[in-house]
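Okay, so here's just one chain, in structure tokens, the form predicted alone.
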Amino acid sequence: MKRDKKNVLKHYTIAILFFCTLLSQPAWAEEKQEFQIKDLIFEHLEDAYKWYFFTWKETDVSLYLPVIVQSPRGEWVVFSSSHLEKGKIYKGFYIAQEGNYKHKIVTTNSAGEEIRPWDFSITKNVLAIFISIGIMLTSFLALARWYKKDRLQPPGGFLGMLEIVILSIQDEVIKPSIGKEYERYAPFLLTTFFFVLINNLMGLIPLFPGGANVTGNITITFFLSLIVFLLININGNKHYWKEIFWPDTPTWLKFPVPLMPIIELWSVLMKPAALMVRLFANIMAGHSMTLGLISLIFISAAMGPAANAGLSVASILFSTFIGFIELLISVIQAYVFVLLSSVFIGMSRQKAEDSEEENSES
């Protein structure tokens, strides 16, 4: 039995080495072409106008997405992104290869200057968002239909697990953080939790419909944080605004120089900024580390077959380890985003008597 296990391990190791050798073969064949790790990483992390699948016989197999742009003359133009492949120009539009608008669709104005048109294209990240929304709607409506049929019988399988997660986030995170008014904000916060979680997990899957870097895009995290910022400050009560403009501190800290109000106002901006940067940085860093480790396979190709095989095995092992860490981080970041959002909303709805009770208990 032990001998069989050793043989299996031996054959498995040989298979990995052989696979890594084949994988790095194109890099050996083109010694003149330098492998650019930065280009590889940013190419996979940036948004795109197509969804690349794989290369077959030197041909990229991709899903070309619809481009929706406005021309300088005010006309709306809709076409497939396949018309812009390999630097092609279609109806005056093309993808910039350098400059401030690199990898974005641009056109030229009457003065011959390169400008960005109004761009409402369905990009890779946008399509990934639509897919995640579809997953959420399918799951939530299936759970709702279950209880519509039989409210006394709890669901099992995936729906049962979904119910457990929903109740856990609502009862252990949202309700204690916000208080009595938690039901008013629970739908948004639960939707945000599942949106972040699903997109985090889909970003770890290398094959379609996974692979999009949605939550690692600062534009996405910015708008999520902006919604939380608006919820906090639009629904903030009198006590919340009093603590900002006239906090319970010595008068000389508030007048004539409004030192404390300035600090409190700064914290109003820093709360959503912390949400935005925390989620973006953690997801972006995880993807970058994984891509960097995988790139060792191609970088070590110039060192020869022996060194390449050894570093390829190390690269795969470390990439697998980082993959499990990313899986854990994906869940934690969704949890933390909703936890902090709930805490910030709860602070804006806290009444004066509630804070006095907390101070007396402490």
Second form
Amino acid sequence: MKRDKKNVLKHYTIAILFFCTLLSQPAWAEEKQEFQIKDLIFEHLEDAYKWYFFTWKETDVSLYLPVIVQSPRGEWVVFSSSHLEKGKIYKGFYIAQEGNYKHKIVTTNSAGEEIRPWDFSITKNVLAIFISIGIMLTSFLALARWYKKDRLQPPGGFLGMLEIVILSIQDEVIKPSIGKEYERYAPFLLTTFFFVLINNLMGLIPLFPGGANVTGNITITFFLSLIVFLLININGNKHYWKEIFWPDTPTWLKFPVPLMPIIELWSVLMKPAALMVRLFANIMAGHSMTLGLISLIFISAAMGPAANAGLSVASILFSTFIGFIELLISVIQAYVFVLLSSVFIGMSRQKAEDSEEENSES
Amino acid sequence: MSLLTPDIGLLFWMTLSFGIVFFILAKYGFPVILKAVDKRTAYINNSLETAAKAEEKLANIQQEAETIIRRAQEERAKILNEAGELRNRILDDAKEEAEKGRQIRINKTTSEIEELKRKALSEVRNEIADISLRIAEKVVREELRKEEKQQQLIDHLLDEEILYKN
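Next up, the form predicted in complex with the partner chain, please; the one we just looked at was the form predicted alone.
What follows is the entire complex, opening with the chain shown before.
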């Protein structure tokens, strides 16, 4: 019986999740008279200085986040982003509506040029990161506290699930990919996995505290893959560097024109870069697809009621389908990111004999 | 394309947040959890081993018990066997003894009977001799009186004697 109840609850949760997707996006879209899909989608994908919730009786309900910027004179200014609503200028700062810094806070320097100040504002993505690390710290420390009491029985429910995921990532991804001394890398890779997973899933929930596009932001994936890049190369052994600068190829490929070393060096950069782009593009594409499909309803509104009704049904069906795909992608991308990171780290630590053995095996 | 340009502010906050969460989890989160799980794994393995050992021991004990029972049964069979043999021997002995006793008694009785018979025979012989003597006396006495009478008596007596004898 208990299990049935839980199942029902799960299905309701999923249903409500998609219902909210369908409800909230139109509400957001309705406020614009001239409907611009590209703007709508980009606005959703980009970072923002406020967290939009919904529109109630033609008023936007949003959370205005603190802006922390450095003025051209060198002093730090902190104020609420509500002062910048609708193109207002506050203390010389305003949100650019076009140009290179579109939707970012800009100011003018003494020469009257539009410049981007140092901007450490708590934006929507920063708040979403805070929320996700809050979730991570709460759940993992709760699990750690469970075991602090020196007990042997495993926890049940959410903590038990968490433990199973931690163990399967460690035992089936990190351990076999890295091999010896995997313990050194496990905390980072596990933190990365859960950070990416939680933010992917939160991004699917259309209402606060979800809905931010954290892992679909290039800054976040850049940061994560930069750490992976450092881990790969700082711990790379002699064999790894030899393979880059003096690989087992005919000498004319390496000297006098260092063709192979250049290709290998390029691959050193490209491995983490691929990680960065893969995660970013997958999540961003998922969000764009959902938004685009929802937008179909509003584009078709101009085509008359019949076409509108037909396309609305189709768009709801499609966006539900994409929603499921996104759910899958959220898990797969978190998994793939950590899997490839572990494989790259493992490759940089491989001894010469190991690779020869593998070659002879294959 | 603002989508593709990393933002310094976001990067700063990301580095800070991720750094903090990584530091805390790497120190107080994952090692504690993984150590506990390792401990549990070791405990489970240990328990399995102990259980296997106990089972083995139990099997040994069972085997031992069976051996003891079998030996006891053999012992019992042997004892029963011996008891049976003993009983038979005692019975045989008793029978032999009884047979011997009877034989001795029979022998004794037979010899007594023999003795009595001999005694009786000798008495009979004495009696006969006596009778013969008396007859002879009487014959001799009659002879002295009359010759025919004597003869007559003798015949008579003889008849008598013979009749007796028969």
